[in-house]
Structures are given as structure tokens and as C-alpha cells.
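Take a look at this single chain in C-alpha cells; it is the form predicted alone.
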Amino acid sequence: MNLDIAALKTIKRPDLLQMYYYLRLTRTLEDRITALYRQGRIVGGVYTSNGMEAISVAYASVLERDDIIAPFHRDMGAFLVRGITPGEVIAQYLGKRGGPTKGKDGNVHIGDLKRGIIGFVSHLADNLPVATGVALAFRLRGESRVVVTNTGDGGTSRGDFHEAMNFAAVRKLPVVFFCNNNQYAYSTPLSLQMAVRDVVDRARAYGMPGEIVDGNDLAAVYLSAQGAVHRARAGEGPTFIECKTMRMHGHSEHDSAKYVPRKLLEEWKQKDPIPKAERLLQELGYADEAHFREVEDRVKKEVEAGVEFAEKSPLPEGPETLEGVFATEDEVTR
């Protein structure tokens, strides 16, 4: 997507500034979580979206309150936009009662239907058939609501990805499929994973409109998502959006990613979405260096307040481990 100044100015200044704030909050929060992991405070995997924050921040910012997201583990920005707080995220990682799963999980498997977020599991692309099912429910109920779901390039090689895409296309369901094409499915480069150059070609095989967008360009992702969501809400069916980006950390923080050429990482470092967003805001006259420093200070304070909240949050008591897991007798007979 090539953007001109006219297209950029269709995005309202407050919306761009808000998205910039969430970009900074996402990066600062995940960096702090990584530090806690290095200190041995977090047990298990830590998965970050470093270098890819613009994708989830942008698509979540397009949605209306009653829309739904079915995210994956690189979508921290979307969690935050939808209302999950830094304190809740950190409490989740620490296995505390204050996290969304109330201490039942020490990972980023976060969901909250009250905030329009469907929880997910480790198996990538499993969220896509769920999103398609939700979109079908919207269609059957006659509701003007949209679902956005996401996975990585590796997830598009799984069968459930193709089942979801095919069903959504045939039924013209109100769902938008995002792909974070971050070059590697764990340690497997794209060239060894599929014989097509662009993941978007897989969408075309199902008769679904597809688009390639610069995943490090906040405005480009926002405008692409906006068009696809509008199309879905109008009853015109699903869209597949491939976001070209790069995973700047390993698959998770225990992975050193030595299989990635350093030169490639250096090239993508120059395309970091945060400086790119700052240049855009300056070019449009929407913000200056003083504003960027103010946002940086603000998100640091919010993240540290989140750490304090998580540390003070109690661990769950034994009986609480069953709450929300099995249906009670009253729920079954109701």
C-alpha cells in the first residue's frame, strides 16, 4: 500500500497520537516483562512482539466496541487497546490472582469476553476457526459486528488456517484475517516453509481479497484494516492482510535466534515501527520531540505501576483453581 498525504490525513490526529501511545506502551511493557524473565521472576515462555507492535495496535484501533478479536501471542498491542492493563498482563505472567486467568496460567494466553477478546492456546492458527465461528454467529443473528484474527506465517501452513479461510470465503463471513509475516516460523525461514513468495497468494486460492502491507507502518496497517473491516461490516465477506515485518527477538525469550542472519536483523532495525511513527507524526505536524518524551515518561510510570500491582496481587487459593474451569451444577441445570 502506497500512502499519499491525502490518505494519511484521513486518519484523525487524536487517533494517530493514541496509537503512538499504545506503540510505546506495548514496547515498554514487553521489555519490562523480558527483564522480569531474565531475573527468574517468570517461569515458562515469554513471547514478545518487538518490531511488530504496529500491527496489533492498528487493527485493534479500527474496531468498534462490540467487535471481537481472536488474537495470538504477538498481539500485546491489541490486548492493551481493548482494555487489558499492564498490571493485569504482568500479574498473568507471575501467576497471580490479578491476572485475567486469575493465576491459572503464567503465560500470555489472555482472554476476556467482556472486553471482546477470545482467549487462545499455544497451537498457532487454532484461533482462526474460532474466529470464523464467531463471525458465523454474527451473521446468523443479523448483527453488524466484525471479528479480527491473527497468526504468523508459520500458522498459515496448518490445516485449521485453510479450513477457516475456505469456510469464511464461501459464506462471506464478517471476519478479517491478519498474518504477521515475520520471516521465520520459529527457526524455519519462509523460503523453506512455502513455495510461494507471498503468503497472500494463499488467500487468492480461496477467492478471498488479499492485500500486502508494510507491517512496520502504523498508518498503512490502520488504513488497510479500516478498509477490510468496513468491507466485512457491509456484508462483503472476509479479507486477508499480509503484514511484512520481522521478528526482532527469538521465538520466545529463551531462544537466542542465532539462526537469523545478523545482517537481516540490522536491516529491519532501521525499519522499527516506533521511530517510523514518530517521523510520520512530525511530518504531519501532529507531534514533536517534547511530546515523544512525555509519552515515554508516561508509559514507564504506567508499567512500573503495573509491576507494583502484580507484585501485591495475591497468589490464588487452592479452591480458586477450579473456578471458571468446570461448569457448576447450577449452570448445567439452568
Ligand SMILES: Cc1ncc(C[n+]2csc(CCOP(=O)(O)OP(=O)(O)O)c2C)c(N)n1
Second form
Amino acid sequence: MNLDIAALKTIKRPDLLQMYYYLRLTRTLEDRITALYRQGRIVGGVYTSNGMEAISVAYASVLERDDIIAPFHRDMGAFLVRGITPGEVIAQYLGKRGGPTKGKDGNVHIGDLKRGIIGFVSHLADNLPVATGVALAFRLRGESRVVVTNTGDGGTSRGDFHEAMNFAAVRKLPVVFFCNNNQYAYSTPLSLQMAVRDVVDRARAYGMPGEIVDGNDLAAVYLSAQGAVHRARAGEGPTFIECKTMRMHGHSEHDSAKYVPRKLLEEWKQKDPIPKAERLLQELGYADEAHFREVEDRVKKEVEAGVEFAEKSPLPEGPETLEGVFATEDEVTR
Ligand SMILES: Cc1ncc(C[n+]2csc(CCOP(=O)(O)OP(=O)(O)O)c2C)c(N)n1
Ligand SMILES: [Mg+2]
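Previous: the form predicted alone; requested now: the form predicted in complex with this ligand:
All chains and molecules follow, beginning with the one already shown.
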């Protein structure tokens, strides 16, 4: 996607500034969680979206309150945009009652139907048929709501991906499929898991429009997501958006990622989405260095307040383990 100034100017200044804030919040929060992990405070894995934050921040930012997301394990930005607080996220990681699963899970399996978030289960691409099913429900009820879902490049090699894509395309359902192509699925590079060069080619096989976008460019992802969500809401069916990006850490914090060439990481470091967004904001005359420092201070304070909240939050008591396990009637019919 080639962005000209006229296209960029269609994004309202407050929206761009808000996305920049969420970009910084996501980075600062995940860095803090990584530090907690290294201090031995977190049991289990820590999967971050470091260097890829623009994708989930942007797609979540185009949605209406009633829309639904079915995210995957590198979508922290989307959780925050939908209103999950840093304190809740840290409490989740510490297994505390204050987390969205009330201590039932220790990482990114965050679901909250009140905030339009379908909980992610570990099985790759399982969220896609669920998203398609939700989109079918919207269609059958005559609602103009949209679902956005996301998976990794590796996830697109799973059968569930293809079933979801095919069904959604045939029925022209209001769902947008994102793919974070960060070039690795754990230690497997893209070239060893698919024979096509671009993941987007897979969408064309199902007769669905597909786009390639620079996943480190906040504005580009936003505009692409906006177009796709608009088409979905207008009854024109699903879109597949491949975001080219790079996984800057190991698969998880326990993985040193020695198998990733250092040169590749150095190249992508130059394309970090945060400085990129800052350059854009400056070029458009929307913000300056002082604003960036203000946001930096603000998010640091918010994340530290989150750590305090999570530390104070109690561990769950026995009977609470059954709460929220089965959907209530209200949740099912919403
Ligand atoms: C069906 C299935 N197979 C294997 C795994 C183990 N696993 C978890 S994440 C992952 C790599 C995922 O790669 P990708 O989809 O590219 O997402 P990324 O982590 O790179 O963002 C694997 C193999 C799993 N969770 N589910
Ligand atoms: Mg990947």
C-alpha cells in the first residue's frame, strides 16, 4: 500500500495520537512483564508483540464498541485498546484474582465478552473458525457488527485457517482476517513452512481480497483495517490482510532465538514501529518531542500503578475456580 499525504490526513489527529499512546503503553507494559519474568515472578511463558505492536493497536482502533475481536498471542495492543488495563494484564500474568480470568490462566488467554474479546486458546488458528461463526451469527441476526481475527504465519498452515477462510468467503461474512507475518513460527522460518512467497496468496485461493501491508507502519495498518472493516460492515464480505513484520524477541522469553540471523534483527530494528510513528506525527505537525516524552512518562506511571494493583490483588480462593467457566445466558444471547 502506498500512502500519500491525502490518505494519511484522513486519519484524525486525535485518533493518531491515541494510537501512538497505545503503542507506547503496549511496549512499556510488555517490557515490564518481561522484567517480571526475568525476576522469576511469572510462572509459564511470556509471549510479547515487541516490534509488532502497531498491528493490533491499529486494527482494534478502527472498531466500534459492539464489534468483536478474536485475537492471538501477540495482540496485547488490542486488549489495551478494548479497555483491559495494565493492572489486569499483570494480575493475569501473576495468576491473581484481579486478572480477566481471575487467576485461572497465567498469560495471554484473555477473554472478556463484555469488552468484545473472544478468549484465545493455544491451538493455533482455532480462533479463526470461531470468528467466522460469530460473523455468521451477526449475519443471521441482521446486525451490522464486524469481527476481526488474527493469526501468525505459522497459523495459516493449519487446517482451521483454510476452513474459516473458505466458509467466510463463500458466505461473504463480516470478518477480517489478519496475519502477523513475522517470518518465523517458533524456530521455523517462513521458507520451510510454505512454498508461496507471500501468505496473502492463500487468500486469493478462496476468492477473497487480500492485501499486503507494512505491519510496522501504524497508519498503513489502520487504513488497511479501516477499508476491510468498512467492506465487511457493508456486506461485501471478508478480507485477508498480511502484515509484514518481524519477531524481535524469541518465540517466548525462554527462547534465545539463536537461530534468527542477527543481521535480520538489526535490519528490522531500523523499522521499529514507535520511531516510525513519531516521524509521521512530526511530519504531519501533530506532535513533537515534548509530547513523546510526556506519553513516555504517562505510560510508565500507568504500568507501575498496574504492577502495584496486581501485587495487591489476592490469589483466587477455591470456589472461585468455577466462576466464569461456563457462559451465562446473558453472555450467550448478547
Ligand atoms: C496446533 C498447534 N501446533 C503447535 C503449537 C505450538 N506453538 C505455539 S505458538 C507456535 C508458533 C506460532 O507461529 P506463528 O503462527 O507464526 O505465530 P508467531 O508466534 O510467530 O507470532 C507453535 C508452533 C500450538 N500452539 N498449536
Ligand atoms: Mg510467526
